[in-house]
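One chain comes next, on its own, written out as structure tokens in the form predicted alone.
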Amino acid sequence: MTTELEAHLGLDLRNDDPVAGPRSAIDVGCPFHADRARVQQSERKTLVLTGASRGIGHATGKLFSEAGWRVISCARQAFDGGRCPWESGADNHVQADLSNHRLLPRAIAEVKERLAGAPLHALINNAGVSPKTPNGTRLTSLTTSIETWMSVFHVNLVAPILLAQGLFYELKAASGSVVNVTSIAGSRVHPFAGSAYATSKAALACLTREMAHDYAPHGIRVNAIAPGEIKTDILSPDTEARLVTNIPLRRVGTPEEVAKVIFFLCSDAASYVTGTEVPINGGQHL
């Protein structure tokens, strides 16, 4: 039986449920748990994620999958069943070279085939390239070839534009969300990220604002996240040690921490958030 207070507030604060079983106190009051329950009880939400094979993208796909979302991945590499932790990964993978804009229409058509007319709730443009010199140092504006500039901009900027355009109606049908992954390098000269990468990420931040303005009348929210130093496979212990002294929290971030912010931006909790770029850098931007 519910109490008089519960009845007045329209709540059921019992610790168990006749169908779902026992519930903890955290389960009852946690808005993220409630959001996850709504996903499970209503139609399954779908995500298109680029760059899902490692780092931030891999952690993001895992988090969304655990929350009940269907994850459609899009990457240059073929599907890797050994690394994919989410269900139906092989069936929901689209192999495409994002550095060639002429190939994007086919990739978009394959995504639409996977959707089969269903709405698209989120598009996360996470794929990015950051080329280095042969000895691993940053490429400057003096040393970057035109071919490198074009390749970087096609992956980091043009692909997000074309994917959002191509999947517009599917996003509109779901009042969906677009999240672009920029970088702290887009707002300052970075010791490791090259000029082409940094410039493309600055352009992507500007594009996020433009898209938010253009897509808002159609019910689609567009935001960005700007990670700082994140502990991925390409971050060596020596590099991490050099960077930590400049981070107020005195540590680098984890891909899982970034994924949680992305999940928030795609959830109902962020239903009135659009056109923003969220820094995820432990205070490094200060």
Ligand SMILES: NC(=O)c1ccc[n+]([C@@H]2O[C@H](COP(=O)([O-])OP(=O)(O)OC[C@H]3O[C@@H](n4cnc5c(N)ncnc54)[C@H](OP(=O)(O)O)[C@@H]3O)[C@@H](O)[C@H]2O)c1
The other form holds:
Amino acid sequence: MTTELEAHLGLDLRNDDPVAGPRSAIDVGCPFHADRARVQQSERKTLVLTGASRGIGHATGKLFSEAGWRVISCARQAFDGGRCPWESGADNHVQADLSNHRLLPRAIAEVKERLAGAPLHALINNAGVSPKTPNGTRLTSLTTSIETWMSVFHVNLVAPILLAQGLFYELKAASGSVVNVTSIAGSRVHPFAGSAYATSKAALACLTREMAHDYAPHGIRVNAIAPGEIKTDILSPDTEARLVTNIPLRRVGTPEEVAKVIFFLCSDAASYVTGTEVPINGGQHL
Ligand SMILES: NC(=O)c1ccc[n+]([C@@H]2O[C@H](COP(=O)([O-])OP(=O)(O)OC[C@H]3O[C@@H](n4cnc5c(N)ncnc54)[C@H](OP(=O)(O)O)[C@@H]3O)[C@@H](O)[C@H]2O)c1
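Okay, that's the form predicted alone, but what's the structure of the form predicted in complex with the named molecule?
Now the complete complex, all chains and molecules, led by this one.
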């Protein structure tokens, strides 16, 4: 029996059949399976994932873990084994506040300690903040304080730059892949997302192009995904009611649907894909 997630993915992420023996990539003829087979045959792949505690990050950690990857997670809170059911667990969790760039060298050093010289196959810069006014409306370019501009840019833009720089050699050793999580708000004014958030995501999309260009000669691919309205804590309470009529697929997305695209970008199926920003929004950008 395949799990619900596997059915969604069109994948079978289970271990090899104990009776029939190992499932080879050729047997199943699918690039995702080929990727998984390689994980099993050679070293286990490792992922560094920011914002793993909730929402899109949580679904991403779960998916990669089910596919056999080791997940090194990074969030402000301590590891919560009840909420994050992947086996890499607390030993692979780095507690770090990404809103202060001065704390980043410590966080990077802790990630390196966890890696202990092992190659890094993927870095997912997913953590993000989208502050609103106390009554939930958007903070505009007229009403956003300098403190908010700085903290939003630190989490959403500066942390991805520094993490990728700091883990460059580990990524290079694995011919690894970076995925930056941008947003539909980076390319249009959004009814709930504020100006600092939108400009930080636009900058992150631009950074993705720059990094893809700079990292490619070292064998590292850099891509972005731009979610639209995904059902997580970051959404405003009114989002679904107000925006669904503007979404051609007539519904908000799920964190699992985003995780699957991130997984694709980090797999061998995307080995010639770099410098792109994939919209995941049910057609909202149309
Ligand atoms: N949901 C959407 O509709 C949507 C749309 C477009 C883009 N996105 C982007 O998708 C990404 C994930 O968002 P989400 O919807 O899953 O949001 P979420 O449920 O609010 O989760 C945000 C994650 O970021 C982490 N985080 C926030 N501030 C942090 C900090 N200072 N240091 C370290 N970690 C921090 C949080 O960890 P802790 O609070 O536990 O520390 C949490 O794990 C974000 O980059 C967001 O901008 C989401």
